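There is one chain below, alone, in structure tokens, taken in the form predicted alone.
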Amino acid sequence: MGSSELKRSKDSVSSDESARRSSFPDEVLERVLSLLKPHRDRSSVSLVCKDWYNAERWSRTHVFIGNCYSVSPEIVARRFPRIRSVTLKGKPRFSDFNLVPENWGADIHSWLVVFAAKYPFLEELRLKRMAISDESLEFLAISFPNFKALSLLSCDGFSTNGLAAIATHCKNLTELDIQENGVYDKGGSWLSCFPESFTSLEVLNFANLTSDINFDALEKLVGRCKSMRVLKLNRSVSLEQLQRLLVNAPRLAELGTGSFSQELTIREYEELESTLSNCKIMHTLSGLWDAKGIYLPTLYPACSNLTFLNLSYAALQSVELAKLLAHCPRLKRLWVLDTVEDKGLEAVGLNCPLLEELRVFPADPFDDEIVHGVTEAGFLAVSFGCPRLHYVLYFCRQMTNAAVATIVQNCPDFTHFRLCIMNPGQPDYLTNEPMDEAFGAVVKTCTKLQRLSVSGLLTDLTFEYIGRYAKNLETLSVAFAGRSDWGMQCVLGGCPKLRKLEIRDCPFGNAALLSGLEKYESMRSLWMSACNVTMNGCRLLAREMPRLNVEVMKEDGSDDTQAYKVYVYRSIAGPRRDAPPSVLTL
């Protein structure tokens, strides 16, 4: 067959395929596409052809927006007319470390105004690092008559008065999830605002609120909501009160206890143990504030089906943890404080063969004289006993290259490897060598790696390894590392799937910043703080890449020539109009 005939044949096949694709009735195509859940898959499908684009547009009911300034609410509403659920992220992650000005932005209210006009049928709103006021919460509560689920994670600007408005007006609410927020806690009376006829709540999480709550109102609420499956309490709830709540919530799958240190009588102890033994379907346990070892055995009967144990608020010792883990044969996720020490992590390796995720947090990250903590020995013990481990966040005082190499050999399927050696710039404490070979081993061995956080004494060699081997890497976090611009250039030139790059206190300058000109539009964001970037470098980037928003956060008294904090992100909405004076958009 000649080339012209082959081309005509291919054109004919292509035309036939296009006709077949478009021959689907719209209702059928929309129904098929509605079965696709991952937002990336739906985005890919929308690019196939015009018919699929329209079908995906009309069939989508949920939208995920990773940066609230990457698009405007008006654009979202035009693109997707039938949205019922929105997940929206705001401030850069470094706001968690107080590196972003308090008034930086990410206010939800303008979004709510558009949603009220375009999506009166909105049912779910999940926000992370957004600013939301009591007025916005009240507007939300009265604007969406069928609203069902509100999740606020690391948000700020509101008080318990806003929660009272949600409780008062959202008659169909099934989920109220308040996590790690900067809430102005005015007391627990907001719980009494749920109407006496209200029975629909399935998820209630107020673990990070600090004040005493109206327990009578809480007990009545839990008693009315027979489908309650998630209940996470704050530390003001006592063990005796916990027992009374559990009697009325037999279907709990996730429990966050209050304080676990109340003095119990023998009878109260036995009642708590008996009630917990009836929690047959519970798979997630958290809370346990101020936990006393004497009461931990009451949990043993409820641990047999646990897959997630969050002890990040419980300063357990190694012996206490070992006894508890002996009753958790199905555990897949474990969060602990470093008070468990290496001995506690040895117990993890012995008792948790199905473990997939481990997070070890510092009990007191700012105490240099601290005597407890974890080292490479605990990490090694976990890797030997938990071959399915693929997600780790590990804060430690010391580490070695050899240990990390052995760990990734034992667990080669890491997708998330976040190692934080808490003393910046610390070398391998046995050889005094940089930690380059440790992270080289990670990226060479773990071919599925998506997220990496590096720490310790690192030269540019680490970043050469990352650029050469980390071909599936999406998020990289770097602090106090590198020697020259070459390190950052290796990453930007070598990681084709990179979406988020976070850098602080590194010697990377304008040459490094500008080496990403062809990369940034395919990324979600770049953060650089306390590096060697100048205002002129940022202006050049903004001039060369007009579709990027290049923001510089200035501090009082800072050098006008230096760009101390730089945030770069792609946007189809153009420069934002609500930036405070401390944020310059170039």
The other form holds:
Amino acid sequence: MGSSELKRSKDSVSSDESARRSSFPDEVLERVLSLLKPHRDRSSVSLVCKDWYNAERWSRTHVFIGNCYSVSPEIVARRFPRIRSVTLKGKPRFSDFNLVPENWGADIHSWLVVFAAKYPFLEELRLKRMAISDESLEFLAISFPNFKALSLLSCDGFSTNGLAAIATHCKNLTELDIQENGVYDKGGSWLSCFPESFTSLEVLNFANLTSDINFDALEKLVGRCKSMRVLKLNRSVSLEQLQRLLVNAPRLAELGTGSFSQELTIREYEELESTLSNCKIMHTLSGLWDAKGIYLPTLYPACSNLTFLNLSYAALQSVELAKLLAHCPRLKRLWVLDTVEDKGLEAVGLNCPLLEELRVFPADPFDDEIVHGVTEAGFLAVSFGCPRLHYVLYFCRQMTNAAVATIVQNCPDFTHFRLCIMNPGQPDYLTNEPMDEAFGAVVKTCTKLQRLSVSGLLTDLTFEYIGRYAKNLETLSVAFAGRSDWGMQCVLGGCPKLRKLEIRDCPFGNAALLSGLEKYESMRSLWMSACNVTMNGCRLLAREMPRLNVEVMKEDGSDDTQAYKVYVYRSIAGPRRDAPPSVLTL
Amino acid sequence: MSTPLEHDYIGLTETSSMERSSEKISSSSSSSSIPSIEDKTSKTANDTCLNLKETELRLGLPGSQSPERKLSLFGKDLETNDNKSNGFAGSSPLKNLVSGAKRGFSDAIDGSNGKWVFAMNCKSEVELAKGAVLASPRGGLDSKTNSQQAKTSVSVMKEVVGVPQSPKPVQDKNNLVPPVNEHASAPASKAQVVGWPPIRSFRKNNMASNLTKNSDEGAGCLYVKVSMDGAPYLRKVDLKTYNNYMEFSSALEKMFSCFTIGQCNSNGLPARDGLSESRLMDLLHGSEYVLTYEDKDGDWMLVGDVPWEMFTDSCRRLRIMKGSEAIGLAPRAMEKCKNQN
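For comparison with the form predicted alone, produce the structure of the form predicted in complex with the partner chain.
The complete assembly is shown below, putting the previous chain first.
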């Protein structure tokens, strides 16, 4: 504490401020600011004056870095000396859909090396779309004795060996959350690496992994970790095994079941039912792989306090869903597959008046064989019954402008509106007009809109609407839309809060790209792929805006004048040095 | 009505892009070598399908492009019409006749060589061409709206797909996927646009196996063929999606109404308003058609005699036959019913 006080007096500024400071000691300011959590508020605080900047940086324990290349680990460590928890995001979002080359970057290792030196007491690391090797995981496990929480979402590059290292060395681990990653699953023995003396685990999510795990080890682990509140199993865990686990963990707040389709005897069914009925405080339920309708009733008693139900891996029919939802009156978030169809969504509208978030995923996105799925009717039904709906992700094969207009009238509080009409460029199927008016209605009516994904046949008019009305929009995803540069120019010219713009397969060219010159520094990033942007355009952008990194991903054998994939982001770390040969930094 | 004309992303817009459209196209053709697993598998699928298409027997001039079922307004099941269905006399030639009809339709599309032209890999073009074609009619049928809409959709489709007017991109497309390939790729694994729809790999991989499991166990659906005497093609229905005869009959009625319009009117029944639930039954019982099914034992039975669950359990396929042929059927059905009772 003494050395830090010395530092602060070194940082002192004018005598005016020192007079003010004496009546408001730094310690108090720091104490007050330490209660401030949201990172955006902290950013605002740091801009007030130099004293506040310093108080803020000394009191900050969690840092959120939305783009790992926007800053270097050294810069972070220099500014924030007392970090205990780091959230890092790496690759552009379209890497989730295979649009980013394998070896693009976002490797965590260089960060870990700096952290090991500067933050030896690091406790939490949450990574999204980063590349992590087993060596990095082992390095992490060994370098931070206080390490508590590891969360990996949509990352890749590691195998279960890395998880074994974490299990072996992290004596104080409370959270291990492995979600939707590209994990090389070498088998389930990593679970056995938790020592017998290890009891601190509160969150365990290995639903991502595919191979069989050592159930005996898992059972013992769950048995001795009395504080466990989140347990998400993978598909290899059977119903009977689930029942055995739950007997030891009735206080679970979040449960992800394994496979929900074993052949059960009557007695086993009743046992499961009874065990589940003890799980009264459960608020999140997921998993339910291969769920068979006949076993769903065992869940009913556990659903009374459910606020989040994730059925996106259970191909339920409408009737099954309706029956289940009748027991979930408190539901706020629901994820389903479109096998439930419009009828299932009608049941949602009828049974879930408190619903705030709905995600409908396509069961067969690539197959036209089977006529399943949801239409505008289902979405309408939900909007009539769930006025609090503010987050939607909806995959469908048909939509109309009129339906969307009605939907947003029913639910004007949308903050996240992600509509994916799966056939690219499909018009309103009743009027055959573009879907411009649909998204126009969304941006006009939903003034709180933060995130928008558009689809269907769209002209520049959609983007005129967005630029003019979407005053709070931060993230915009566009695919197969627009007619000319004007569309993108409208967005860049409007949307004062725009932070992330991702565009694929649109007719936007250099004029559009360059119209955002001033804008990009206030944004996190811009992605444009399969548009009409050229290398010359990108070079011009890079030349005019030195504080932007302009990266072009080359395709083998492609035309050298076209910029097929462009990723532009602001950075105070300068151009990155770890780019693979296929990525050109201009 | 505003039409989506000139929806061509290669240099035909009024954009002030600096490059020539041809350059864009050539770059997009070379971009087809995006290294992704999906590309490789669909390419293989393309190749396989191409071979199958070339050896398929069909009516029509050699070298004429076989229209894919995906381009058909009326059904995807024609190609699944296995040759075991010997019970249906004349089904094979009927199928080929339909092919002719389809060809005409697809000609309309091919004639203008209208396909979505995007500055991206050729496979996505293929996909989008089909996607555009698919869009409206499927929507029209799926939502069980009347065939009026479906018909409107057809003309829209032609309009929508016949969009790129300029010959320039068309010619430049020669260095992309040749048309034959595009058609050929339809029946097998659908040619995929890379990264579309935007679903994470983990979800994609796990949903697929999830559903395979379901269908293997037969829990999900129960598809049976429905034929109607005099109709040029069959339909398939999923019996599991209906809960009783009334739902089923109204669905069938919608499906086959285009063939019964004449009968409707001549019987004085309104063509399309306020459906009464058992209209098909009325229609069938009252006039020329009878709904029959083949049960597990291979016998042809009259639909409606047994409880719904029993019917779905035993029904193997359906036939809407002309009343004149069904005269001998009913008594036999009644007898069997008595025996079962």
